[in-house]
Every structure is written in C-alpha cells, then in structure tokens.
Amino acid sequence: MTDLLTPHGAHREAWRCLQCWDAPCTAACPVHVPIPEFIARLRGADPQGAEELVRSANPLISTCGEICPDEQYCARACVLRGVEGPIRVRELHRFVTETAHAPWPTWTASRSKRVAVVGGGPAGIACARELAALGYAVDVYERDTAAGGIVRHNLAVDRFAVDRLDRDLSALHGAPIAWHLGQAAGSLREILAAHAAAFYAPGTHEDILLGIPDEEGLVTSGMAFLREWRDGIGKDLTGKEVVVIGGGNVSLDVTLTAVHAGAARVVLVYRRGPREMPVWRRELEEAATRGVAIEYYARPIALLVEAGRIRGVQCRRTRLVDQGARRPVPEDMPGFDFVLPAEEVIRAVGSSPARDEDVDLRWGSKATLPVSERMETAAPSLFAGGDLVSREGTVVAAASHGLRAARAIHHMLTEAAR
C-alpha cells in the first residue's frame, strides 16, 4: 500500500497539472474521470467538491486510489510523462477520499422498473450504483456473504486494505439497492422473467488447469490460496520452497502472499518473457525486492512426487514464435528441461467463467462472453461485463463495463416506454 500524500504534497502535485484542454488523461481512463476539473477543485481548496466529482465518475474511487494501475491509463497518457514525470492522479484520488469526507449522495427509486445485477464484484457494484442514480430499484445477487468479488477475497493480504472497498460500498447505503448476499441468483431465464433487464457479471471462478499428470489434488489453486489468507485461514509456508505457475497480476499476488506466509524461496514460472508479462510494473518490482525469483521462457511439464508429496517441478524451456496472433506463441524446446525444487506448487494461470446455458448467449468457442459496445449480449434485455467479457482484469475497467451497461439499460427502457 502506498503512503498517503500530505496536504502540502497534494497541493504541490495538483499545481503541476497543465490543465490540458483535450485532457488525454481523462480519455485514457476507462471511467473517464474528469481529471483536470477534479484537480482544479483541489487547487481551489475544494477537496469535497473534488471528491464528489471523482466519485460521480467512479463508484470505486477509494479502491482505485489504492490499486488502480495508473501506469497503463492516466499516467501513460499524461503529457508530462517524458518531461518531469506524470501527475500522480491515483494518489490525488486517494488523498481526497481519505481527507475530504464529502456527504454521501442519496437516491430514490423514481421509476417503476426493477433491474437485476448478477454478481457483486466491481462491475456489478458500478452498474448498481449508476442504475440507482438513474432512479431504478436494483436487486444485486451475490453468492458470497459480502460484496466485492476478487477485490475483497483474492488480492495479496498486504497489498490492499479491504476498508477501502467498504468505504465505497458505504456510499451506497442510501441507494434503492437490495443486496441478496450469500444466495444463488437462480437461472438467467428466471432473473429476466422477474426484472425489466439484467446485468450479468458473475466473474470467473473455474481454475484453468496446467494439464500435467497428478495436478489435481497436489497443485494448489492460486485463487483459493489468496482467499484463505484473506479469510485468516491461510496455509503456513514457513521454510518451504514454493513454485508459482503463471504470469499475470494474480500470480504476483500469490508470490507476495507466499513470501508473507514465510516461504524460504519463491519462484515464479512464466512461459513467455518479461516484455510479454501482463502485470503492473510496480508490482513486479515489489516482488523482486522481496526476493521472488522468476524463470521466464519456461513451463511445467511434470511434478516430481515422493510418498504423495511434491518434491519438485520438471520444467521445459520455451521460445516465442510469431504465428500472426495478438502476441507471440510459446513453443516447447525439447531437450532443454530442468527441475525446480518445490514443496508447494500453486497454479495461477487464469480462470474461466461457469457458463449459464439456460439462455442462449452464443458463447461459441471463445473463453469470454461476446458483447456489443453497449455491453449487450445475444439475449434480449441481458447485458454483461467484468472478467466474464474481458481479460483486462482491472477494477476500473470492470467498473467501466458496469457504468456503460447501466446507461444502455436506461436508454433501452426509456425508449421502450415511448
């Protein structure tokens, strides 16, 4: 977690902003926070106004103030990036949310239509908030006993304080949102029959397997590992050699949590190279400073097991081959095998959605659900978002899906009433 800016530091940082008329930072932000206007209010000694402006654009401002990967959004677009460094927008967001204490807005259900939201993660939270602000009564169905999804349950224990998420959720207490927590939503057909429209964002919960012998029962799920630590029942890894398989941000969270759990040595195995690794640079740098080793251009091909326990992982070197895909494809290099000692192997290569076949969503062979720019699915009145439709995997990107879907639902329902 980053340190909070001091009032003097926030003031100085705000005055570095050039107030660009075309606001490339806003254009780069998935939820299009009006960054120059927000910073102008901060400059004008109106921190409450600054917070209200940002929260109106981003229902998860407190969460994003801590973990938004600004390096791939606003910071990358800032015109000062190559001069004296980009404006620290994320940290300014965090400053106003923790110091301004603007009053929470209240909304009433001024419309007769009810809308369902399936999934209480970032996409669902954002959609529910926007629908409530537009005057709709909303039913949110979340299978866990608390909303938040991956943000609450599957981030490294020392990377994110869950009270940031709870602060964002507390802003919705005055909204016409019924939270159905700890219960299944029922089938999509039933949901659509009981509501004017629905937003489907259940996340992805089924582990993608490595495809190696003896994997099931011996290799630990990265998502389950993180959740156990979040829930205070994490496995003690004191003195153990741990190998993590993966290459995304979840795998880095797993490695950092393994270090936190007392592992003597943590090695991350990734089948591509550092340039292809889809992670936030600052998280990668933190992993390196905490002793995590990375074996690039390698993949596991077998477990070494003695008396039912893992003793090592046999890996094979890979090389990248351009096959016209979005990025080079890793190819095995037979004869270039090596063994990593391991007492614990944790899988973090991704997850896939559980498909609801009750409604024809035209999944096809894709791993993600196809939707339009308005987040419409193939089923009438059903919209979708979050990790279900995109592998971008950031809170702010998921929130943008929810906001976009809410506005599309509003447009659909108001047009139908004419």
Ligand SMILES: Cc1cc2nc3c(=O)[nH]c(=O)nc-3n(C[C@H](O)[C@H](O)[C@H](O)COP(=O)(O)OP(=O)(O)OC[C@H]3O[C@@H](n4cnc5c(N)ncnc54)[C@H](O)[C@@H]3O)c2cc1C
Given for the second form:
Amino acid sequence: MTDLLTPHGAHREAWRCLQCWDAPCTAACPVHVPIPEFIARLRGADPQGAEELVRSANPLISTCGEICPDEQYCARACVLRGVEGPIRVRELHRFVTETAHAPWPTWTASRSKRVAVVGGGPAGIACARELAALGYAVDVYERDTAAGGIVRHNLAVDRFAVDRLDRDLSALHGAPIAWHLGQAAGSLREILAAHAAAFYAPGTHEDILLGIPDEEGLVTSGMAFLREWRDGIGKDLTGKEVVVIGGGNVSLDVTLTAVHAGAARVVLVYRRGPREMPVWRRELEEAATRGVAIEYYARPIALLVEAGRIRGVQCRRTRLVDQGARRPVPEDMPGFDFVLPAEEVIRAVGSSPARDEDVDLRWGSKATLPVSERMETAAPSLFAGGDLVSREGTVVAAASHGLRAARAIHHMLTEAAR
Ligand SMILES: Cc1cc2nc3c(=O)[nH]c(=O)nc-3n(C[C@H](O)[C@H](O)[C@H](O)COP(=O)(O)OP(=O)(O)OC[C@H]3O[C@@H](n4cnc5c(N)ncnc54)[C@H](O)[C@@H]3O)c2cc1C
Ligand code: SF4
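Okay, that was the form predicted on its own. Show me the form predicted together with the ligand next.
Below: every chain and molecule of the assembly, starting with the one above.
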C-alpha cells in the first residue's frame, strides 16, 4: 500500500499541473475523469467539490486511488512525464477521497422501470450506481455475501485495504439499489422477463489449468489461494519452497502473498521473457524488493511427487519464435530441462468465463463475450461488461463498461417510451 500524500504534497502536486486545454490525461482515462477541473477544485481549496467530481466520473474512485494502474492510462499521457514526472493524479484521488469527506449524494427512484445487474464486482457496481443516478430501481444479484468481486476477495492482502472499496459502497447508501447478496443469478431468460433490461458482469472465474499430469489435487489455484488469505484462512507456507506458474499481475499478487505467508523462497516461472511480461512495473518492482525470483523462458512439464507430496517441478526451457502473431510464441527446447525444488506449486495462468447457455449470446470461439461499443450483447435488452468482455483487466476499465452500459440502457428505454 502506498503512503497517503501529505496536504503539502497534494498542494504541490496540484500546482504542478499545467491545466492543458486538451487534457490528454482525461482522454487516456477509461472513465474520462475531468482531471484539470478536479485539480482546479483542489487548487481552489474545494476538496469536497473535487471528491464529488471524481466520484461522479468513477464510482470506484477510492479503490482506484489505491490500485489504478495509472502508468498505462493518465500518467502515461501526462505532458510532464518526460520532463519532471507525471502529475500523481491517482494519489490525488486517494488524498481527496480519504480527507475531503464530501457528503454522500441523495437519491430518488423517479422511474417505474427496474433493471437487473448480474455480478456485484466493479462493472456491476458502476452500472448500478449510474442506473440509480438516472432514476431506475436496480436489482443487483451477487453470489457472494458481499459486493466487490475480485477487489474484495482476491487482491494481495499487503497491497490493498478493503476499506477503500467499502467507502465506494458507502457512497451508494440510500440509492434505489436492492442488493441480493449471497444469491447467484439463475436463468438470464427469467431475469430479462422480470426486468426492463439487464447488465451481465459475472467476471471470469474458471481457472485455466496447466495441463500437466497429477495437477488436479496437487497444484493450488492462485485465485483460491489469494481468496483464502483475504478471508483470514490462508495456507501457512512458513519455511516452504514455493513455485508460482504464470506471468501476469495475478501471478505477482500470488508471489507477494506467498512471501506474506512465510515462504522461504518464491520462484515465478514464466514462459516468455521480461519484455513480454504483461505486468505493471509497480508490482514487478515490489516483487523484486520482496525477494521473489523469476525464471524466464521456462514452463512446467511435470511434478516430482513422493509419497503424495510435491518435491519439485520439472521445467522445460523455451525460446521465442516470431510467427507473425501479436506476441512472439514460446517454443519448447527439449534437452534443456531442469528441476526447481518445490513443496507448493501455485497456478496463476489465467481464468475464463462460465458460458451461460440460457440465452443465445453468440459466444463464437473467443474467450471474451462479444459486445458492441454500447455494451449490447446479441440478446435483446441484455448488456454486458467487465472482465467477461475484455482482457484489459482493470477496475477502471470494468467501471467504464458499467457506466457505458447504464447510459445505453437509459437511451434504449427512453427511446422505447417515445
Ligand atoms: C489478483 C488480481 C489482482 C488485480 N489487481 C488489480 C489492480 O491492482 N488494479 C486494477 O485496476 N485491477 C486489478 N485486477 C483486475 C480487476 O480486479 C478486474 O479487472 C475487475 O475486478 C473486473 O471486474 P468485474 O466486475 O468484471 O468482475 P469481478 O471483479 O470478477 O466481479 C464479478 C462478480 O460477479 C459475481 N458473479 C459471478 N457469477 C455470478 C452469478 N451467476 N450470479 C451472481 N453473481 C455472480 C462474482 O461473485 C463477482 O463478485 C486484478 C485482478 C486480480 C485477479
Ligand atoms: S481513474 Fe485511473 S486512469 Fe482515470 S484519472 Fe484516475 S488514476 Fe488516472
């Protein structure tokens, strides 16, 4: 977790901003936070106004103030990036949402129509907030006993304090949203029949397997491992040698949590090289600081098991081959195998969505559900968003889908009423 800016630091950061008329930072933010206006309110000693403005643009702003990968969005676009460093907008969000204490908005359900939201993760929360702000009564169906999705249950414990998410949810207090918690949504067909429209955002929660012998029962799921630590029942790894298989941000959260769990040594095995690793620099640096080793250009091919317990992982060297694809493809180098000692092997190579076959969503062969620009699916009145429809995999991207879908639903319902 990063340190909170001091009032002096926030003041200095706000006054460094050049207030660019074309705001490339705003254009680069998926929810288009009006950054120059936000900063102008801070400069004008109106922190509450600044909080109201960012919260209205991003219902997950307290969460994003901690974990938004700004390096791929607003900070990357800041004209000061190559001069004296980008404006620390994310940290300003955090400063404002933790210190301003703007009053929560008031709500009225002014429309008779009900809209359903399936999944209470970032995409669902953002959609529900926007629909409520537009005056609709909303039913959110969430199979867990609390809303928040991955942000509540799967982030590394050392990296995110869940009270930020709770603050975002508190801002919805009094909104015309019925939270059906602990209630997995049943048939999409029935939900659509009972509502004017629905937004479908169940995320992707089916573990992708490594495909090696004995995997099931011996290799731990990274998402389950992270969740157990969040739930306070995490596996103690004191003194153990741990091998994590993966290469994205999720695998880094797993390595950090394994260190937190007391592992003596943590090695991440990745089949490509450092340049191909799809991770945020901040997370990679944190893992390096915490002593995580990375074995690049390798993949597991077998587990070494004695008396039902893992003793090591046999890995095969890979090399990258350009086959004209978006990224070079890893190819095995037989004869270059090696063994990593391990007592615990954790898999974090991705997840895929559970496919709902109740309505025809025209899935096709892709791992993500196809939707239009307005987040419409192939089924009438059914919209979708979040990780289900995109591999961008960030809270702010999921929030942007939810907001876009809510506005498209409003447009559809008001057009139909004319
Ligand atoms: C380990 C990890 C670390 C990450 N770190 C970051 C980070 O630092 N910064 C960042 O911006 N992003 C991060 N992400 C990505 C981010 O968490 C996701 O992109 C985001 O949570 C996606 O939101 P979502 O609403 O689409 O899905 P989810 O968060 O998965 O929420 C979906 C919700 O739907 C519910 N659901 C599923 N099926 C049903 C059903 N049938 N009925 C009712 N409810 C259902 C689930 O219980 C869940 O609560 C991370 C992801 C992981 C896995
Ligand atoms: S939500 Fe993220 S991308 Fe958007 S302005 Fe804030 S830190 Fe930048």
